[in-house]
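We begin with a single chain expressed as structure tokens, specifically the form predicted on its own.
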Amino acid sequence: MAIMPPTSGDDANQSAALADVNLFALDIALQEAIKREGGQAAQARLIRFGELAGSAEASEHSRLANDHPPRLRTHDDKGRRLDIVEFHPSWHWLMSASADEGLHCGAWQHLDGENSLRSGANVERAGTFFLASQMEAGHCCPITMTNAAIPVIRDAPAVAEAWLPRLTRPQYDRRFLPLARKTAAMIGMGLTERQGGTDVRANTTQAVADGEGGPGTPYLVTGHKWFMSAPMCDAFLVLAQAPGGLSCFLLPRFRPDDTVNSLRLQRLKDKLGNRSNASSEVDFEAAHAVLLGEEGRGVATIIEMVTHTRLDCAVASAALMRRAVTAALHHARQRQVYGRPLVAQPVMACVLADLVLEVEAATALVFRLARSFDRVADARAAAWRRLMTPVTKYWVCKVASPVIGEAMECLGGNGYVEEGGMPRLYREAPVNSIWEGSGNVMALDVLRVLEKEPEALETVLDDLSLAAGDDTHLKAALERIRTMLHEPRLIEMRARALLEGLALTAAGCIIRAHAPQVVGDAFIAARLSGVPRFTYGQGLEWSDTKAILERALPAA
């Protein structure tokens, strides 16, 4: 860890900059999760990328990419349509850093002869994505969508032949060119419309066959998308109403004759956070697209992509929390208050330890979920993936904002100013809770599992019962979950309580089995003992906060 010395006596009680640190080497919980869930082969890679992600150079590019957000150019000086988005060079630096590491395709690069994933591929990629999200979260949007689009595209042979070689190349090609002239490509997504939002079946954008129609054939798409993310990608997965119903299409920026496709970018969204990344409103005017899957099967086709993006939302939220809490603990060790370090104040130690426990739980959950994506042929893993994807996305993304807000408060006024980076983390936090399905959408998804796939729930509950062992708090938490399930009249109103209960119980089981006992005991006692709590820093009176904090960030 490089500690910058004070420049004068005036700032002797200011914490040193947290600069040029290895984000992987500092994170014991992350290292253990990667090894435990099957990603240990990536150890050397993660150490190398952790150094880059935590470097002062990466931090400066992150600042610049957010201070100079993307700019839309709709026309040139002669009035001709351009429909391009210009980014600061630091955005391209960040994109290259992650793409060179294969983050947009890493899980799909090494498919074997049976088209199956290499063991540990999703866990390894999740580990690198965890580090990239701490480096700068906005650029992760096109990285996520490209990775998530690949399984959808590879199921469409006519499309996959042209697109997969460039989508799976660990490289970033920023040039606005037809696919055949590019070395690598990125995929964006446009699903929602003004009148429907999450209810994509209310979409009115129309698609008509440009020929015979059917999977892999061209269509012309006309309509509007209220949100289309990363509009300078090379193609987009979009939903539109075909004669057979709502369908999924690949809509590229260029037509087959290499002319620019008719996407009319109307404006870029002025967002709370995620400012380095462009999100746009767009009109399609008989835009060329290719049907993926069957007509009328749009939701079923796109759901594979959405499942992968939800995993990334949870991983990124856990990463943002980790970055914020690391900064808070680093500051509290150096800041002197009333004659001793801030971290030595018992009430502050309890707050920091409580935040650390939340990060440890989030990390455990997201990597346990990533493992289920690697074991596609395992029925128990499939059940975990189906139920725990919305559960994990719900809880991890929900707790990110309060955790980062509390971590910001630990720095006092310094935490509230832009230069320290905390405000950017805080603004970024809500987006993952909203994108790819808000909290209520996650709750409805779990209710669908209860109705249509009850065996998935029973499989997960059986696994948790086994992992709970003789722990009285974990057993009581499981009993509360089963009690909720036995009251079908109230289950929809209690859906959020069900998701939170599942997330906390699962995290408690994982931490109890694999983290040091001091961590497991503290987490379970503070969150699953049944004692109400509404703010951080409570329920840890008998915990070894010093040991918890030392695990979170070993003292320099």
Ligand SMILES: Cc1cc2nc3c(=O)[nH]c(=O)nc-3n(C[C@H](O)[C@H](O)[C@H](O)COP(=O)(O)OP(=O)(O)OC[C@H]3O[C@@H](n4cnc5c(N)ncnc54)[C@H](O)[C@@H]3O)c2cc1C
Second form
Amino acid sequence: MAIMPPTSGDDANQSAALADVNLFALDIALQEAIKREGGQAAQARLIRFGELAGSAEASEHSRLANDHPPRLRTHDDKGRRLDIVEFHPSWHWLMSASADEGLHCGAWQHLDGENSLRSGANVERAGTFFLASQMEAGHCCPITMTNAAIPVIRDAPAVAEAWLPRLTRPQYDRRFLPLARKTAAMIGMGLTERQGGTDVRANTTQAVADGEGGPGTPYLVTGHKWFMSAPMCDAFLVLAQAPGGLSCFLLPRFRPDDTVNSLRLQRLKDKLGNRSNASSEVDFEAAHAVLLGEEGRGVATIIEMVTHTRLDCAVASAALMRRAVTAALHHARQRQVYGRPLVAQPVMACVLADLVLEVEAATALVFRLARSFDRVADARAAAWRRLMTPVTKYWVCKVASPVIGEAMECLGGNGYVEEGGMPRLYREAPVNSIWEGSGNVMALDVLRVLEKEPEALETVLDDLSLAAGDDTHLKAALERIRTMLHEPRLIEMRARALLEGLALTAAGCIIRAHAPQVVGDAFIAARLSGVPRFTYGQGLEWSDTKAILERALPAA
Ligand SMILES: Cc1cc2nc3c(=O)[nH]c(=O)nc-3n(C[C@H](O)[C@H](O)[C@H](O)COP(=O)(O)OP(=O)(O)OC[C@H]3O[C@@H](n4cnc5c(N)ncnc54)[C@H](O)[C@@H]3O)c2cc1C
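Would you mind giving the form predicted in complex with the named molecule, to go alongside the form predicted on its own above?
In what comes next, the whole complex appears, and the chain from above leads the way.
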């Protein structure tokens, strides 16, 4: 399908709807990243899913799921507890679309004989997730959490046997039923409490053994979670204080005897964005749960889940940016001002090209990161994953809001109006930066790498030095990073600068090596040449903006 050409007359110089487009086929940077990072086997699948994700039908379901947010039903008409959330049918359509594609389990579906990942599995899944996030971001929350919980559950044989077969089935079963009666299942997570989200050590939720205690045995959990999204998931990984310290539990919606577990949904959050998704406040009243890992090892047990969700936050942010910038460029090609298309106005061409460069960088970084999740046995990949997960999550999620804001402005007043879809993207963007470890938390995580795993930093810097070759600006950027590291007294104050430097340098190296020269030159000139800048549309006076824009959205 094609983008509809503008019609004259009563369309009054308005651009045509960007509907029924194949989000994968349109995206050259995405296609190249998938191929480069090892996901080329997924080409046909991505083309197929790109068609669905960009369809007018998907777009309508996305609108409806957000215009009709979920509703909490705490009690029935006779006052009995229900604790269920009702969703618009369009939410279920979106969940089916992504679950049928295996997005909630795709990386784990085809483990080979040694229980290791299929080559390219995470890159392939990141590709489909990139498309699903452009389709509609809210429903991606339970999809992400389920995928990320699987490696934690896989390491707990007592629960894996019952849960894994249903978690890894590419289906969506919306019914509120005990696990044994469902065809497929989803997982959420409950870490954050009122007195502390980042600092989970402050968690006060208590767990006592309901028997002997120990890994794989039942406990009773009592307390609250201030944020627990997607409460209609079938189970949640939660942190609670057991006698041996903060511990990780699988807390299902139903007890083993098939009675409804005592999760009391108190409220749904009234959120800035992410409105199709439900985020609850919940009390646990001696709720049945099973201990995963050892008592006192809660953070160590759940950390693998958090690492995977951080990858998805970055992929989703890159996707939101891509969607917004595509819409801006499409509009600017068709809207005429002073007798020329907007895109032909030099100031606008610089703004658009600058936004495209940000999307190029974000795309390069997230797929490079996804590859490091695929190569678990490779020490260099492990170093990249350890250091560049917080770096990539930090930078990509942080730039999403300003990029989408600027893209919105390219559409003028239309950008600010709900029907065009830009406000939804804009409202969605900040959440990826807040949840799963906010900006400062990512910075502190990198400082932890410097202190405890300095060899990971050295490995990544070696890789970047090699990739920088004799590019003067890239070499200078690396030198600035090394200078920062020589001042340990100041490093905490400079942590954000360090993360930004690492992200931009890494993106610059990837783009320099793999994107067309015009893109590499422009990216490095505008971001790494040392000229200060705070808004978009600067530093590209020597760049071939036309070529950059043509690559971002082929005019034909
Ligand atoms: C829409 C939405 C859905 C959510 N869903 C879930 C869910 O399903 N499950 C769940 O467990 N949580 C969920 N959360 C909660 C989210 O993960 C937390 O809000 C987040 O981790 C931050 O915790 P907090 O709100 O307690 O803020 P705080 O921990 O109080 O942090 C406040 C600010 O301080 C900064 N900060 C914290 N520590 C430091 C430090 N040492 N130095 C410098 N700065 C610091 C943080 O970066 C942040 O900017 C959700 C949040 C939102 C918005």
